[in-house]
Structures are given as structure tokens and as C-alpha cells.
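Consider the single chain below, provided in C-alpha cells and representing the form predicted on its own.
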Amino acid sequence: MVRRAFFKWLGLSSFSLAVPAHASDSKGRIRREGYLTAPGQPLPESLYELERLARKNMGEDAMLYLNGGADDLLTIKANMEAYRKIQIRARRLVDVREISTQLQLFDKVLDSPILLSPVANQRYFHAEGEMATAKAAKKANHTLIASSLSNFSITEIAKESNADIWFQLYPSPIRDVAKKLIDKAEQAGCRVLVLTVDSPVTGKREKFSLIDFGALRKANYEGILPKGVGILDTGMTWDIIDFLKKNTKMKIVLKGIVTHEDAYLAYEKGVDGIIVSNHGGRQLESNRATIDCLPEIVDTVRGKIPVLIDGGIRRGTDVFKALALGASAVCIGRPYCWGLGAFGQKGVEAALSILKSELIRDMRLAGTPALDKITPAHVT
């Protein structure tokens, strides 16, 4: 039933870039996978409105997969609710006519501290999938972390979008597979390799366990993953850092660190950065929010390497709070996919615009004209 609904949503089309993302009706309105918007109609003002439109457009099955997680979804809820417990201490009489959201990360100046997290199987949300996401990231001048489980290959995504792309890696138990994926990413121009370390197995996802993604390409693994071999490695240890260092010139970032013990080991192993992440609550039902994990990790690395964070960010104030608690930048996943599902590339652009404009407004209201002015003293 789920697969039938999925193919009906895709219009029974093939999986090619020629799949039309929208068509006009007799009144000149634009039909975007079933949702009608009049020309010139303003896009939603909040990420929650994008979520509502995505649900209407994508259908319940796709939304269940996107918003779902492990067990009783307690960790997903914790990720969001923890931000609500943090208060902002706003300063007054500060000149905030000019606001800068620029930062330097891995020897490159970025226009925004908001990056796009790796999300697999984006063609389940929109026919153009990761291609639309990457083009939106390029147009909005944001950095995209492309999943190794993208439905388009990293080569295709980089060539078509010319975006600033990092590559997320599931190495598989066969290191030759990892080496070939790394080579693809380097050849595509990726400058950062993000190794996911929180997934030796997948979490128990009762709400969407029946969804079959067999019809969607695993483009990066085509021709290199032996039959019967999975992408997850239950035997992966800290030794993989040495393997990565020998096989890539890209910066190495570990995604999934949630304790000061592992942050210390990561630094000792010489990684270039950390993403504090619990996989959006989709793996272990820890009931521990990433923003609650952040301080101990920041205290451990003491600014020697960048610390990013994802999970539960829905407002500009959430971005502000994460930066105040020591994050170098933040990553979002579900919010930009809501935009993708609602309006394709334009929806992703809208999600990024909404969050960045909220952050700028909040920086003005809090008396912080630049990111480096946001300090722990601004939250309690």
C-alpha cells in the first residue's frame, strides 16, 4: 500500500530529471505535486507552515518517514523541547544597524552559520530530490552536506549545482567501498568528509518500518557495493580515523558525538571537527537532546576544532542559543526537507530564508551585531 501511494505521488514516472515538478492549471496557478499556489503568492513565514504544506503535498507516508524516529519518538521531542528551556539574555543600546552572519569554517568564509544536514532518499519527498536541494543551497549561498544515500550521485549533484558540498559517509564493512566513495567525493570537489559514527545498526522505527525504498537509486553505491553487503559497519572503531587520514585530503568531521569522552578521543585522533548529533532521534532512543550534550563537548575541545550541532532547530532563536552555548555552526535536516516537499527548490530556499531572517532579527533584538558577539552570557 505504501509503495502504491508512493508511485501514485510520483505520477507513475521514471526516475529521471525529466520528471516535471509542476504544471499549470487552467487558471494559471502552479500545481506543485498536488498543491496549488497562485503566481506571486508569498511563501510561508515559518518553518511550521512549510511543514503543514509539505504534509498536504507529500502525503502521510512520506511525512511519516521524514518526521519519524526511533521507538516512542521521545528523543525527537527532547531535541526541540530542550531549546524552549533556554532563555535569552538580551542586551540593550547596541548599534544593530548592520548585522553580519558570516563565519569562517575550515578555511572558507560562509555567509551563514546554517548548514544543510545529510538526508537520504530525498526523491521520496520531491521528484528532483537532492538536485533541487543542492541548487537551492547554491542560490542561497549555504553549505550542503550530501548524504552517501542520496538518490543522485555526488558527481551528479556537484556538476549540476556547483554548490559548496561536504560529503557524508557510511563506509560499509568493506574499506574498498569506502575508498571508492571517498574518491568520488574528492573528484566532485568536496572539501569536507563527514563520517556518521552513531549508526552501527538502524534504530527501531516502528512508524515507518514498512516503507520500501528499493525503487530509489542508491547512486553513490552503484557498481561498488557487493551484493548482500550493507552500508553500516558494526565493527567500526576509532581505527577508521587512521584509514580516512591515509585515503583523503578532505577535512574529517565526526557526526554523532554526544559525550565529552568521545569528543576527547576525536580530538586526540586528530579529526578536524565534530557534529553533535543523535541522528535526529532516529537511532538510539536516548531521550537526551543534542543542545544538552553541546556544553560538555565545547568545554572539552576548547575551541581547538569546530563543533557543530543538529537536531531540533526550528527557529532563529534556536540557532542563536546553540551559537551562544559554543556551537561554531548549526545543521538542519527536516525543515529544509519540508520546503523540498512543499515547493521543491523554491521551498528549500524558503526554509533557509525563513531561518536566516529570523536569526538576523533575533540578533538585533538581543544586541549582537555579529556572530562572534553571541556569547554564553546571552543565555541562561
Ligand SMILES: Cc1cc2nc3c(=O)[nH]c(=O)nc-3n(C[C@H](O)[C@H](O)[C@H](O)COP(=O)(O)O)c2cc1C
Contents of the next structure:
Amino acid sequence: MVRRAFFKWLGLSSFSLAVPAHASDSKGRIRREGYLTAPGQPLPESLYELERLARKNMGEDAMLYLNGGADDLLTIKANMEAYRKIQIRARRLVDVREISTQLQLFDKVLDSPILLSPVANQRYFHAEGEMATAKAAKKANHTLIASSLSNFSITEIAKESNADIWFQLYPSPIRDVAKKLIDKAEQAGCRVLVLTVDSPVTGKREKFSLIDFGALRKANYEGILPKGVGILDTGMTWDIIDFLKKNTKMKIVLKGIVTHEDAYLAYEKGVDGIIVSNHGGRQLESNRATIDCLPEIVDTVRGKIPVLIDGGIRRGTDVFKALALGASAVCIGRPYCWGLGAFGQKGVEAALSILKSELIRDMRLAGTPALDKITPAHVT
Ligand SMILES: Cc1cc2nc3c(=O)[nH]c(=O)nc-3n(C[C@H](O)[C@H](O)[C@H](O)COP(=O)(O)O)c2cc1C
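What would you give as the form predicted together with the named molecule, now that the form predicted on its own is on the page?
Once more the chain from above appears, this time first in line as the rest of the complex follows.
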């Protein structure tokens, strides 16, 4: 009520939540930069072009939520700019006719080292939300990390898409709720549980912190989260790892590690993997880019468990640099949601295709025909 009155006062009725309509006409043609593009016509050339199209199709409010972050947005900027400071040392006269982007992560061989980071509330970007994303992940053969704060349940997403899905967990302060979420994810066939550890509270996000998400389902929490209880656990400590290990057969990955001290503790606690992440600059305004955090974590873990990274990856060269600095794989958040907001499932497919084809081209240009050929010597 207070929020509604606030927006009325501001004259911002558009801040109240409306799921943006997908901008396609009755023949399924998609509106693109002021003209209509039939499906099958050339895709946007870069993720940045997809971002421009998303802004057009999903509108400013949704874009504010998607592209926004904590405080002065300096950590978002740092994530992206740090990649520009790293240079690639290409090798010559290597046979690069065949390029392999395959890797083994846990017990599965993946086709691509680019995973989809968990992003909440995807129906805010497109009516088909996480369902479109998961179908795109399946079609393009990428692994999706589904947010526990999704508008479709993990059961629905997994069943409809049949994609390779990891489940990201906001456990709430109630362990019984966490247990029920874990059971749901396990029954849905998820093989990895990703616990987000950078969010004891929500970061200070100005401008969009007042968006009322009341109209969107918190599908996974329906019927299990008591009224008035939040999904974040402000009291969470390392003890939760024992709880998770006791309650699931899924591999356990911590998302949000940014120091070697915590990487060490995670390894000691028997965690199966780490995602170096600052939540895309939406939590603590630390001004420290994730790619700058990566080396100390890789040095500590020494290949014993996989280290993934997300934040600011927009080009194939960014993926290449992260892999060269020791990441096993990377994840992207906003870029695939630009695709979702612009074109639904096809747009997510476009985002994945753009980034993967850039990576393949860059691997050829750098003389690295397989992921394990990309080494620290390839960057400076
Ligand atoms: C709109 C939005 C919602 C997000 N929701 C979640 C979430 O539910 N759980 C989570 O662990 N991270 C969440 N994140 C963080 C992403 O998983 C990821 O760390 C970040 O987007 C990576 O940075 P990038 O967007 O620059 O690729 C969210 C990010 C955005 C932009």
C-alpha cells in the first residue's frame, strides 16, 4: 500500500509491475530497430546490439531492474573494464581447423564452457520467462543455473525443457524450507546445488529497489515459505555446508566467493566447486572485478575443485581471458536476459550463439584449438 501511494505520488504508475508483452506481430515476426525482422533473418551481431533491442522491447523499468546494481554501479563497471586491461598473447601456425569447446564438469561432458547464471524474476523480461530460457539452453546445449527465485517452479522448468539444470538456492532462515527446496530440485533432476553466499541481505539498489514484484510468482516457495519470512538467510554461516551435505546427493557449489580465504574454507568444508561472483555488482559495491579476484582463488584451490566465474563477460575474448586465468568455465547473467527481453527463447539462443561463436573465432585466432590449450601464457 505504502509503495503504491509512493508511486502514485511520483506519477510513476509504470513502476507497478506489468509483464511486458513480447513484441511480435500476428505472423510471429519480431520488431527490430523500428522494422520487422522475420525469424531466420540475420541475428544481432553482438551482445551489445541485443541489449539495445531488449531496451526497445521490454522497456525502461525492466531494463532498470536487469542492468541495475548496488550503490553507484561502480562494481558493474569494474567487472567489465577489468577484462579490457588483460591482453591476449596469441600463438601462430597452429592447426585450428577443428575447435573443441567441450569440457568435463563434475560427471558430465559439456558442449560449452558458457553457463547461464541464475537470474530471478524472468517473467519481468518476457511472458515466457524462465521457460523460454531453459528451452533455449536445451536447444543450444548449454547448462542453466536456475534461480530459486523463478516465476515458474524448478519442477515445471525441468519437465518442460529437459535442459541440463543446476539449482541455485536462497535457503531462507528456515532449514525445513531449504530442505523442501532441495528435494524439489533433486526430484526435478538437477545434479548440482548452487548456494549463493554473497547475499545475507539485498544490496543497496536505488531506483529499482521499490519495484513491486508482488504480481510475479515465487513459484518454488509457494506453500512452503511462511508469510512474512524472507528468502535470504542473514544468519547463514559455514555450518550450512554440513546441512546441505547431509540433505542432498547433488554436488555443492558456492556462488559469490571473492577471496582466497573463503576459497580455502570452502575447499576444507568439502564443497565441490566455486563460482567467483559479486552478483553482477548488485550486492556489495566492492569495486573489485571478479576477474581480479580469480587468480588468488585459482592459486588456493590448485585444480582440486572447479572454479567458475561470472560478472561482466560480454565478448568471446572475455571468456578466453577467464579460461586463461584458470577458470574452468564462465557464466553470463544479463546478456542472455537481453536476448530473452528482445526475442524470447530465440533471443536467448541468439545470445548464446553470439558468445560461443565469438569464443570459437578467438580460439582460432589465438592458436588454441581446445579449452585445455588455453593457458596463463596466453594472457598478460
Ligand atoms: C536481474 C538479475 C537477477 C539476479 N538474480 C539472481 C538470483 O536469483 N540468484 C543469484 O545467485 N544471482 C542472481 N543474479 C546474479 C547473477 O547470477 C550473476 O552473478 C550476474 O548477473 C553475473 O554478471 P553479468 O550479469 O554481468 O553477467 C541476478 C542478476 C541479475 C542481473
